[in-house]
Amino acid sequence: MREMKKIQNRSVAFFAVLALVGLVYCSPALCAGEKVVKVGNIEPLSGPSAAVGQQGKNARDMAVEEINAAGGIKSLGGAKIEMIYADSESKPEKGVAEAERLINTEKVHVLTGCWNSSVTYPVTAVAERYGIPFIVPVSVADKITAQGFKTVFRIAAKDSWWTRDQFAFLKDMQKEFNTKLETVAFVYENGDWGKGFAEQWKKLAGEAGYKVVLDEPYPSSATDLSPVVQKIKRANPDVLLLTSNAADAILLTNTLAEYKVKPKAIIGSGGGHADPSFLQATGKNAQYLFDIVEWETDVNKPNAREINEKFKKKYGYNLAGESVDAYIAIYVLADALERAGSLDPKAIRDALAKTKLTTGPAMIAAYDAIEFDETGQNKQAALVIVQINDMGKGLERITVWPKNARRAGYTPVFPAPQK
């Protein structure tokens, strides 16, 4: 008994001193309780969207490292952001899996992505089934937040409102201009995102009394388009509508100007018309061709200089709109993780779903704030198109719609030159 007495004792002593270790060894984030909140990007980082994907991820990590820097999430006791990366290389079948594995293996509290509406879609019945909340910063076809899910809340304006704005865009330069315009052409890459902004032109082009003289949709991953240039030159339309990523984009406009094809109007859709290689890669090519995008360099919000500044200083570049939207989902993100202090998906998803933004980084955007409806689209998403022309320093984006937006002392030119 007494040789039993002597062992318990060495026992406890033991213990004790591995307690003791223990609290002079612990570090500073467990001794805390800290937190991480695990967040899983899904983007193209390889494959024919890769540029964008990789802009994306720029503007998330410098979110995080802002958010991190001042202290992280108070609600969660300093809980830092924590990114993790899957690549879906533009791929369905690939973003499907990355969800899987993110959620079930990596474990993370948020999903966002994917930039590709095509990858997006089906990725949010994943973070549906699981209950994970999902931050869609930019992919824009209607569908997305169509589906009745409950998990899926997307900041940028959906495909429908953006084929809105470009024929009411249409519109007001006639009226300004007193220039008629009666025929449109479509061509736009053949992903969902591209058949989601044609079916929207049809009907559109329609109710404006536009007649569609062609409809053409392409693969993005085409290395010669001059199959689809020459029906556009033979179809002669007064404006171009199109949609692309940033090699089609880049491809495409080249090879325009290769076979002198003028139309009264060039418009993009964001996307590869965006990408800040574009005008690199084009050059006079993209002069006075129209993009819809949710942001531009010369908005006026406050501090979107000053953020755009640090980004290009940082990464060599300028935020684009889709690069923005990643930029303030992560602040969106800071700000419901704030309201819930708790990382249970339910939690954060109940406080997205209450998200009232006007104010801080994440209003760097046209947007007067960032307040989601029922389906988890952002209500208050708005637009602007910027025409590209050289100001005497070179050729630059600029902001000429909505008219009370337009740069000061700038005069579209409208309709672009024909010789």
The other form holds:
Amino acid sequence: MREMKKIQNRSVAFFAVLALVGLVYCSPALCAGEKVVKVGNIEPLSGPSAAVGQQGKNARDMAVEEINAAGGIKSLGGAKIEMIYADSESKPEKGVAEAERLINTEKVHVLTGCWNSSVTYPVTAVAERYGIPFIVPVSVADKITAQGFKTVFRIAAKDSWWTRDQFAFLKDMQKEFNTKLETVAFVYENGDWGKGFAEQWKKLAGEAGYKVVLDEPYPSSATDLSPVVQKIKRANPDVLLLTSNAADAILLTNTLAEYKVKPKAIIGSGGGHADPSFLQATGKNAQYLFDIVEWETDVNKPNAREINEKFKKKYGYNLAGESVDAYIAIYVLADALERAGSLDPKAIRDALAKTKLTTGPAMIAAYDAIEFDETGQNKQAALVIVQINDMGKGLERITVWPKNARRAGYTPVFPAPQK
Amino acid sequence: MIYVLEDLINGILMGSIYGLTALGLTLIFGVLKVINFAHGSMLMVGMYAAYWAVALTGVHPYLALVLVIPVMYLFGHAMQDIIIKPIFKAEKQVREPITVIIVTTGVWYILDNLSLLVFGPQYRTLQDNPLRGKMLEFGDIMISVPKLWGFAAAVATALAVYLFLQKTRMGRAIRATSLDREAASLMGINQYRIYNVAFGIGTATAGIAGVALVPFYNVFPSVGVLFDIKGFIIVVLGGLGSIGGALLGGMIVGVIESVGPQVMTATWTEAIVYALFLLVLFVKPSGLFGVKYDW
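Could I have the structure of this protein in the form predicted in complex with its partner chain, to go alongside the form predicted alone above?
Below, the chain from earlier opens the complete complex, with every other chain and molecule after it.
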């Protein structure tokens, strides 16, 4: 013990001298190297949603690289952001364990994640308990920001807004194309996300007077979806609303085409339908499908095209909803750190709560600003609806709704051809 | 009523393909008395092998078998010989060495993550192949052509493996080893060579299952896990070690999955499959077609 004290004393003296020397000689850049903002990120890096987890990781890394290259967080003496990734495998219990580890062992200042709503939801409780700010780019389940927690901040629109916009879109399309839609079918993955959507759909369908002809949750791990497709075929709905992860979105789209099921409109809910490999894996079968997303490559925003080009060059595919929100999340964090000027989680949280971001790379989404309400939800999160179609350059996603965001010169194909 | 027939046919076809994916699992267990946790990953490797063979050459998917079967056989053979055999030798006294199970789990993780590294997390489908999206239509009944091919492949493979085990000298040696490895050794059978062959054949059937799946399914690094869980259920249903049992077990699961959703949601059929699995374990732990007494 005494030995230790001696060493401690000696090192204190050593550092005192060093600090003195530092005061005189050290260049700002050299001193800056000492402070690091540790950000813990929980993502599904393996398992069924590994693809989307990897996209989120790449987008975060690109943002961090840009921020660090531009001199880090200036109010913290140019502190660099350090990313620590943990794999949730899409499992809630794994996510919770990793959150505990990141907070207790890695001593992270901030958490982000976890893509799967079912993982994010229990992790919010861990973050709240330790008072660690938790930035949620895309987990959309309403309940994530409905617990009265002070540390959770969500960038994307919550699912009640997604479903609200899907039905607003249906209403607008009927008017614009003078086509009546009467029956709807709901087919969704049986996790938190799908079930959350379905609940909203039921309410909205009742209010709008649609007849629900099918309400079908299915396991996302299904290896054969033809039984579900048969049910859709026999129910013969005008509109098919889907909530799917990637593997099942692909399987469902291909199987629907095989069984020649052609509702007037099929509307996805982002997720698997927005996966960059979805179009490659479904090809023509996905033509005329509608999908609701927070971002599209043809979005009319400054920097959006350049940032997407840079991302595509680096990683080989386009940005998608998940990756855009992840990218934005890091810039929102950087902005809050600048204003907090401290690594104290509470100071960072308070700064995040006061966020009002209207400029910079974070503005590539269709959001007018980023501003959190008292529950931690980004008030300005907005959504667009796209249609998959071939405009002579292969299949692409074309923004069609809201009408003021529609790609110039494009007329949506609605209802889908019945041949 | 006609719908039930349509769903029944789909269930039998898809189920036979499940059975095919589980065939190697049951064979390897029957001989080595070891659950091969890497079986799903071997299926994944088989699917990628089939995918690339067809995507790069543009041949009919089933022509890829010419390449996939030998490649997968050698892959399984080498894996057993290089990775698993030393563990077996180290645990000679144990009938069902747990360490081998742990090693196969390691192989599973390594293979899945390796393919994530090499092929990336993308989902791939064979877009332009003569089987994709083809349907036979008899009035209201639609039957998927690629699944029909898969059914034929499953039955043919099961029959071939069965005949091989019954009729050939090597087959008899494999059966002898699976019955009693010490006695077989005393009769001059080199048990490690038998293990290599059994592992090779098991892996080759996973390759055939890969070929049967790629014309209508998508390929991604963790695809094996989805079929793996089903594979375990099927193998227990049919009886561990039983070739015909795997095929019939697969069909039972397929029919439940296909007919069930017409009277309940697809989520429930999954629960029913697991309930049946438990029921079989309680009532007839050796499986529907398994041997009751295993020395």
